[in-house]
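Okay, so here's just one chain, in structure tokens, the form predicted on its own.
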Amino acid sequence: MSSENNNKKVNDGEMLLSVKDLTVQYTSMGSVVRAVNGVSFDLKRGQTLALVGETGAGKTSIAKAILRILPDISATAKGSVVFDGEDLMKLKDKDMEKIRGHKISMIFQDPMTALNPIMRVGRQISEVLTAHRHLTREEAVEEGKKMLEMVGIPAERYNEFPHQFSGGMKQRVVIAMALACTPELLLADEPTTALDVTIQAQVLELINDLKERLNTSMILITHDLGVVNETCDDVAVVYAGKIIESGKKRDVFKNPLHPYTNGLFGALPNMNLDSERLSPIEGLPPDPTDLPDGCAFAPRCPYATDKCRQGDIPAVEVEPGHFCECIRVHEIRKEQ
């Protein structure tokens, strides 16, 4: 798909975000960490895309590159991130500051580190409102209280500190901060990882409800396929900094094709099957400072051949909108 066509879709109002050939590299102790390697995807308004994969796959680096909050000293990002008709990679820092927290917000993985421990939670929400919506202090306080109530926290707790809240409540405060300016795009990085199962369900229900109410698009970063099933429209499976399978949730869940995607599903317990053991994926993800040639999953793949270890692996469209980067995808499909 050409960039001209992408921009046309964005300007038509259907496409909100179009990421093309995004790469992110970190420099650490003289080594180059290839965290993201040519990632491309589109996101429509009001839709939710899940980035799924193991820890270290590059999911968070993708989100931080979109928001342009990668560390300046050690990280470099290239590619295009077209948001609402503008390439964020080409914007000046002062212009990006107007978008960050206003049009695009992020829910970070750990609410303990996302909140300032010595600042009252209400003030942390109000600062966002003052900076981007240019409200007076009194107006910001009132809006901040409304945001707390929107996420299920009484307005009376506006002046309390983060340590006075439980883990689930802290995450609700972080969500309130992220949604304070009704962003068009929400980046949610493992928003339920640090929470127990009951609170996870409440937070996911809250995010879904607010997303629908505010018509917010979302990129959900997770390794939990159950969360994806409850929350998302589209799925992109990330491995070694690349999207190796993507499509509508129903297509990827009903017909997973890449051996890695099948491995993720095989590692899940299935109450309908009488099996004594799960089927974990053998081995470990590759070292991002020394990625193998060809398919990065080949060292762990039961279907790998010599061809898999040579050159770039093209994405194959196996059905409309369902892509898979595997040269043996049609053979594997017949064997399933």
Ligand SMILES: Nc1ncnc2c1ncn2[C@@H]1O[C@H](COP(=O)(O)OP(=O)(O)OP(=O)(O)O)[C@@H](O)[C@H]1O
Given for the second form:
Amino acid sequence: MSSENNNKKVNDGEMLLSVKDLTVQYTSMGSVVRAVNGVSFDLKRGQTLALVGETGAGKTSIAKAILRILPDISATAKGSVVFDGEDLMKLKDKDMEKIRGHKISMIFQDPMTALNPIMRVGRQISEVLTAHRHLTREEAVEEGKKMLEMVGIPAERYNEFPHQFSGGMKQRVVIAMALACTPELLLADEPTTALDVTIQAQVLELINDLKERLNTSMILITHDLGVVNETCDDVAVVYAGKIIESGKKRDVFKNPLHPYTNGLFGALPNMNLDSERLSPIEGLPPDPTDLPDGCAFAPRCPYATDKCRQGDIPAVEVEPGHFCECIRVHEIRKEQ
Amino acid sequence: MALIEVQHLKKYFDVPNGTLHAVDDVSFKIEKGTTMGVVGESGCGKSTLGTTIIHLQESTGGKILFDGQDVTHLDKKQLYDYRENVQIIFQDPYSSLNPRYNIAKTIMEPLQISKRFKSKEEVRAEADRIMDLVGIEKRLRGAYPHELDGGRRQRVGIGRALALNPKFIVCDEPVSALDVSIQAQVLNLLMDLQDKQGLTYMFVTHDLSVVRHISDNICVMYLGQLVETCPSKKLFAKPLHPYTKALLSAIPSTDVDHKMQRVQLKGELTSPINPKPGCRFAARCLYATEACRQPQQLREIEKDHFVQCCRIEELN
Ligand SMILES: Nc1ncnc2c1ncn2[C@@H]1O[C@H](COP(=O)(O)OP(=O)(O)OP(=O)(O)O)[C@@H](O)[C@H]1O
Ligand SMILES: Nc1ncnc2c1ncn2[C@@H]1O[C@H](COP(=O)(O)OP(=O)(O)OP(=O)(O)O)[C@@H](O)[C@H]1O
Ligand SMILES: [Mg+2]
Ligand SMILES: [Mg+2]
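For the form predicted in complex with the ligand instead of the form predicted on its own, what are the coordinates?
Let us now look at the entire complex, which starts with that chain.
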């Protein structure tokens, strides 16, 4: 009993994943798409990190690079991804196979890529269960039905095909399959975008339950800041393939530093205000085939000066553990 | 004047275990130039309702009126004309675009089919204008859907739906794949188009702050049925149906100091396959009694505020 407790404690502070200088580039129509440009972060056991940021910022590319499932021909990834003491980037393909779907599993943004359209839904779940939990066929069917009910789908729908399910039902099946693997690290890419808030709450509870039982760590990719607030410990804000702000959730929410992060919060439709128009951040994200010098946000930033448009922008630790890549962060805070 | 009206609309599917009542006796109107928000649990029939209204699938029963005309049953020619007037923006920006068409071709295709444009140049110019409108960069003309992030894919889908200047658009979760900033741009775009061209929308979404922001009226569905409908302001100020209350209480909050006080939905799942008569929410409703097992009717409880719940007067 006491040794079990000790174990958990040791595990708790332990680093599970450490990503350093990750870059991802694609070649498309003769040009190079610089999707991820030097991303580093750490994740401890049992912790959840949120990756938030605009569409095209490179969030999915980061997750796919960790799992090494980027397209072989058109993409290259560099940097190191140390998982449980091993650099995944250096593993042989067949060793990576063993980690994928076992120790690390991913909930994809697009549920249809993860489901086989011509196989009954229940069978797809039970196959995962037989593979990972060494259940017999009958046990797997029982457990599979239970998992369907856990994500709010009546067990009697076990024998239907994916096209007979609604968008959110497919997403829930994919979540059930990812959780069935009992992974150490869960990469969840927009797992609840297709769900209403009551089902979403139910699903997030399931994920939290897994975290508590197995000390699973999670990278949660989402643009729903409410979901981040409900589930995450740390937040990293991604812009043009870089983490431009990171820290404890409370610090980032209470005290957003980067002008981009501030814009992100300003664009939320507010439940309590009946404003006519929303105030999105002006302009579009930069073209990843032609990134500007200096800070990639400068072209849209109301505070940008000439100095922002040159050289490397270093990360500043504004309060303990709260980093921001903005050379004017101190001045801007005074101005406000 | 209502642009869209449905009366007792039904859409059933045959599935391995019986007949699935995806949309079951739904009636409502959408006035010209307004937006009807549709919310409800995942799987309650919102997408089916939208695709049935615009004839992507045939209804099982009931009536559909467009601009006063009965369009429940259409022959080929009528369907062709109807399609120029009604469009859909899909929930899933991944599977709704043809993977073999590049972006320019995707947007040009409906323009070419419509014969509204005389020359190739006109079609190209119109496609360029639409790409501008939805904020897709010209450099992406030749790109294929798999090369785009989720947000850009969804904007291509929106561009395609807007191409023929339709009168009515079913927006099925058009912004859920987008981050808040681009979400705001797209919502503003949809509202501007409504102002300028008098477009009418049916707007399906899970995001209650979005639906509140964009809708004039709201329908709340539960397992194929309409359980509450009223002007948007009223719904948020004074939700009446127990399901609506549970739904509104589950919105995740962005305030780190105040997490939500959720009404937990417990109890057995109700299946839409061969459903029993009576309230479909009863199995999970805190207030359910024997009376709730009887067939329920949508009743006007206050002016313009319709609710389907036999206990509503007692509860509120
Ligand atoms: N296979 C590919 N070929 C070429 N470019 C790609 C490919 N996949 C992604 N990209 C590009 O890489 C950039 C980052 O894409 P990514 O999908 O990682 O963004 P994201 O942050 O996940 O966006 P979203 O929130 O919309 O899902 C985008 O500019 C995208 O167009
Ligand atoms: N082609 C089909 N065959 C059989 N059943 C179907 C079919 N299409 C939808 N259904 C069922 O009809 C019901 C309503 O589905 P629909 O897609 O309309 O839900 P929804 O409200 O849009 O859900 P979501 O919010 O998850 O997208 C679901 O139970 C679904 O499984
Ligand atoms: Mg993505
Ligand atoms: Mg749907």
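All values reported here derive from a predicted model rather than from experimental measurement. Residue numbers count along the first chain shown, from 1. Only the largest set of C-alpha atoms that superpose within 1.5 Å between the two forms is called the rigid core.
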Original post:
between the two forms, is residue 183 on the same rigid part as residue 62?
Top reply: yes
Subject >> Turn of the lesser rigid segment against the greater one between the two forms, rounded to whole degrees >> reply: 17
**OP:** Give the C-alpha shift of residue 144 between the two forms, in Å, after superposing the two forms on their rigid core.
**Re:** 4.2
Original post:
residue 170: how big is its Cα shift between the two forms, in Å, with the core superposed?
Top reply: 2.3
